[in-house]
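There is one chain below, alone, in structure tokens, taken in the form predicted on its own.
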Amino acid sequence: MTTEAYAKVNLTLEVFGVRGDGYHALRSLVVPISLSDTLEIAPSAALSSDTGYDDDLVIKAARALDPSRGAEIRVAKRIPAGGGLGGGSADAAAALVALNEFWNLGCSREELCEIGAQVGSDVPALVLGGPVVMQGRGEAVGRVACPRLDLVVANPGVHTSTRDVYARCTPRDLAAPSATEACLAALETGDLGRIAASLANDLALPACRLHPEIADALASLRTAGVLGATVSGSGSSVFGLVESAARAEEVAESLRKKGLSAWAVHTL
């Protein structure tokens, strides 16, 4: 069996306070986006898998999903790793629904986003697909409307500490005015220029001071004239929109000549 594991980004990210748990308590809008890994399953008596992490999401995924079966599970990573795109919970949350299916479980999409919860914070938004709202610490999901927009997204090769991101930022004050209901309003008028105006990340200041590098990404996407930008999740990827699908290319190749890692995409 093969499936794709999509990459996502936050059009924007709220961090108030930390919960009893010890996470931040968060507001987000994911939206998953067509740069993907592929995932190959074949059976075999173990469970095993080629990601080469020490914490191996796909691994966790598999054990919380039926600790008594096996597989061989194969990635090929196209998603960068540490870049804020939720890479590892994509791999995790596509073997979470494809062993459901591969090893005939008849778990519904909810109960797996339940697992998923137990895996890491962004799994259960990309085990539901397509746009989210993202609340608590990552565990209430629910599916909203969003267009397709065109985006660049641009990664400088550093890898973040999401803890240490985290521990830079300021929580907003509950009471504050919702990014995210902004950009769910933008979304519903289509004006890119709204919506452009709406993006937001708690996490990118503290993700730009830690690596100046993100910010002299951000600052190249800006300078390449996209009508928005900021970092996805805690970085260190950062992504810009654009009015069309050939501006994406167009914008992702005068990156690339910078030397940044950049692709044009699209949200699904």
Ligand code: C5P
The other form holds:
Amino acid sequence: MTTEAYAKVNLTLEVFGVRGDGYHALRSLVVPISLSDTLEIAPSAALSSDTGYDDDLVIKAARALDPSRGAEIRVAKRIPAGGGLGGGSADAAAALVALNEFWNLGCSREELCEIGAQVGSDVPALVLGGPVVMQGRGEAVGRVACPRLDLVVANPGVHTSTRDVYARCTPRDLAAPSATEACLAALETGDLGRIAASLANDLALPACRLHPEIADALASLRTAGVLGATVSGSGSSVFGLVESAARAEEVAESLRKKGLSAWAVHTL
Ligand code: C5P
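Return one more block: the form predicted in complex with cytidine-5'-monophosphate (C5P), after the form predicted on its own shown previously.
Shown next: the complete complex, the earlier chain at its head.
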């Protein structure tokens, strides 16, 4: 059985105070994009994966779903790891959905989201699939509408520690106007200029301070002429909004010439 695990970008990411469990309360508009890993699942008595990660979210997800079953899982990686595109979480989410079918467990999407929350904060959003607003630690997810957007994703090749970036973030006032609501309103109008202006990520500043390469990548995107750009998740990937798929290809190619990894993608 073969399945695609789609990466995500955060069009907005608002960080509030630290909760009792040590995680930050957040609100984020998460949208899957056309960059994916491919998972291949084959029957096996034992559970195994070939990602080679110490903290393998695919194995963690499979065990959380049913610790008594086996499968051989192979992952063809294309999403950069540790890049703010939810790569490991996307693999875990795809594994949950696929293994539920492969093992004939009959779990509902909601049950899979709950199991996903034990695996990682981004997993429930990616299990639900499509554009979603996630809140709480990431466990409260609801679908929203988002038109197709053409984007350029770039990665400067550094790894950020999600924990370190969150630790350096100044939480926003709960009473302040919601950047996510503003972005949703902009998406509804379909006005690219408004959508570009509504991109917002409270983790962008601490991520850029920790790794100046991220600030440089953002500057490269802006110089290349995108309508708006920000960091995805806790970095190190950045993305910019452009007018068309052809324009995305053009900008991605100009960034690759500067030595960045870059992809022309669109939202799903
Ligand atoms: O849940 P996940 O393992 O993806 O989170 C990685 C790290 O990011 C956590 O250990 C925590 O330091 C930080 N985090 C946070 N608040 C969130 C999500 C993640 O502080 N809502």
